[in-house]
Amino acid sequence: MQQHILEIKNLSKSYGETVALANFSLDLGKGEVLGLLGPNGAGKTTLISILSGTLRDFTGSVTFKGQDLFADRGLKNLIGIVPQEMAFYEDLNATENLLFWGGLYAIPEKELKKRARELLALVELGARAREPVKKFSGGMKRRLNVAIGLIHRPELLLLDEPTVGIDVQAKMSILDIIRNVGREGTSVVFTTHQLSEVEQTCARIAIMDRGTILAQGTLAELIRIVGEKEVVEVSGEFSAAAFSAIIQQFDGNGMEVLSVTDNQAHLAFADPERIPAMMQHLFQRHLPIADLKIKSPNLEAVFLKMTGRSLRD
């Protein structure tokens, strides 16, 4: 049985009457890359903030390497943080930033310089090492942000949506780095609201919404939650109430409503031969449909089934 390097039990945090985390529990194995998938407001950033020690006044426990994370300050030196915000000095160059942040961990100077060179090569910034960071593109800054989180060779790396606002090439570079870090034995918690990112990167995926885990497992295990069903996406200029009223009139034996919002709905069919009858039912009732797509079961369908809404909401 794999030993857990991180165990989170019944973590709860509220901001006034707004619940950010509700008895949140999760574990992580050594070298495991876990993708925490959820929409904005699901509680992902609150979780990362608690684990990194920047947010207090919560209940529950966090055990790291068998010890209370918050009782031993030395344990935090074994954790790397890559926040959504850029955590570096724009007027310094890439090397200077890595040397500054690495110096906070009392890494010997010779070793620190060697590590900085290695990381800049890893994140493809070696040729720009002496250039002020303020001249970097958004993707370059994101890659530097990741390098800073790795400067002290952490045993646990926390990344809070590290690919926000960057181009596809920079995003793929960061996802490659995350995969490599896991293969080298560092455990990773990677938050995102991008389905493709966790599909490409993570051995295990946890779907999170409204402060709690709704489902977790490998991609194949999660897809089995939906089962061998065809998923139909209906789009148009209709309200959620209008669609719901019409679809309730349909003899939906074997049909499951995954989500209904204004302008879009998702349905799952155990028997695909029922789909034409459903389409005819909608058209006969003059529902203003602009598009209809039939898809195989995927991670998006799982998310819709668990939360009743899409990641765009």
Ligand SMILES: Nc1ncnc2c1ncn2[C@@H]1O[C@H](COP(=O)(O)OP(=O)(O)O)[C@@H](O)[C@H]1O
Given for the second form:
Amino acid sequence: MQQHILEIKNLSKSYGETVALANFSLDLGKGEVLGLLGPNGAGKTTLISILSGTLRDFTGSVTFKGQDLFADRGLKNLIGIVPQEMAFYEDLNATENLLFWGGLYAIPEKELKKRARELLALVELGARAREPVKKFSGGMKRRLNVAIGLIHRPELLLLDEPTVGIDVQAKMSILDIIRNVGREGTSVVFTTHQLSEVEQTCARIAIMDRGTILAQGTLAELIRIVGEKEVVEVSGEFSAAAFSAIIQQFDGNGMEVLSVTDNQAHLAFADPERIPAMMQHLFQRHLPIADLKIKSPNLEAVFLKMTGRSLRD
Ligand SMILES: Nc1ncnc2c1ncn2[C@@H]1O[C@H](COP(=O)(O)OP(=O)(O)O)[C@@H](O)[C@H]1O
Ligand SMILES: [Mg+2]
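Switch over from the form predicted on its own to the form predicted in complex with this ligand, please.
The complete assembly is shown below, putting the previous chain first.
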């Protein structure tokens, strides 16, 4: 059996009345790259903040390499954090930033400089190492942020939405870096609200919402949750209530309503032959439909089934 490097058990955290984590449990294998997918407000940042030791007053336990993560300060030095809010000195250049953050760990100077050079090459900033960081693009800053998280050769890297607010090419580059880090044997958890990112990057995916894990597994295992069904996405100028009222009157022969929001709904059909009848049903009741797509089961459908809402909400 694969050895777990991280075991999170029943983590719960509230901010006053707001429950951010509710009995959140998750295991991570050594060398595994796990994508933690959840919409805004799911509790991703709260989780990463607890694991990084910056947030207290929670219940539950976290075991890292078989020991209580919070009992031994030394253990935290084996974890690298790439926070959602970027942290570095804008007036320093990339190398100086790495040396500064690396200086917080007892790394011999010569080794630290070598590590900084390696990391700048890994995140493709080698040629820009001597420019003040304030001149960097958003994507370059993100890459530097990742390098800083890796400066002390952590065994586990935690990244909180590392691809938010950067262009597509910069995103691809960050995902490449994550894959490379994983290939070198570092365990990785990265959070995102982008389905395509976890599909592309992770051997294992966990879906979370409202502070808890709803499903986890490989992409193929997750898609099996929806089963061999056709997924229909209906879009238009309708309210959630109007759509729900109309679809309730339709006999779909095993049709499943995955999600209904204003302007969009998702339905899964075990019997695809019912799809034309369903369309006719909607048209006859004058539901203003602008677009209708039929898709094979995918991660989006799993997400909709588990959370009842789409990631853009
Ligand atoms: N400092 C805070 N004070 C009060 N509520 C908070 C605070 N931080 C987060 N929350 C709430 O906790 C929930 C989880 O937030 P967060 O962990 O930031 O989710 P995510 O990172 O997945 O968007 C949300 O409902 C959010 O509004
Ligand atoms: Mg967040």
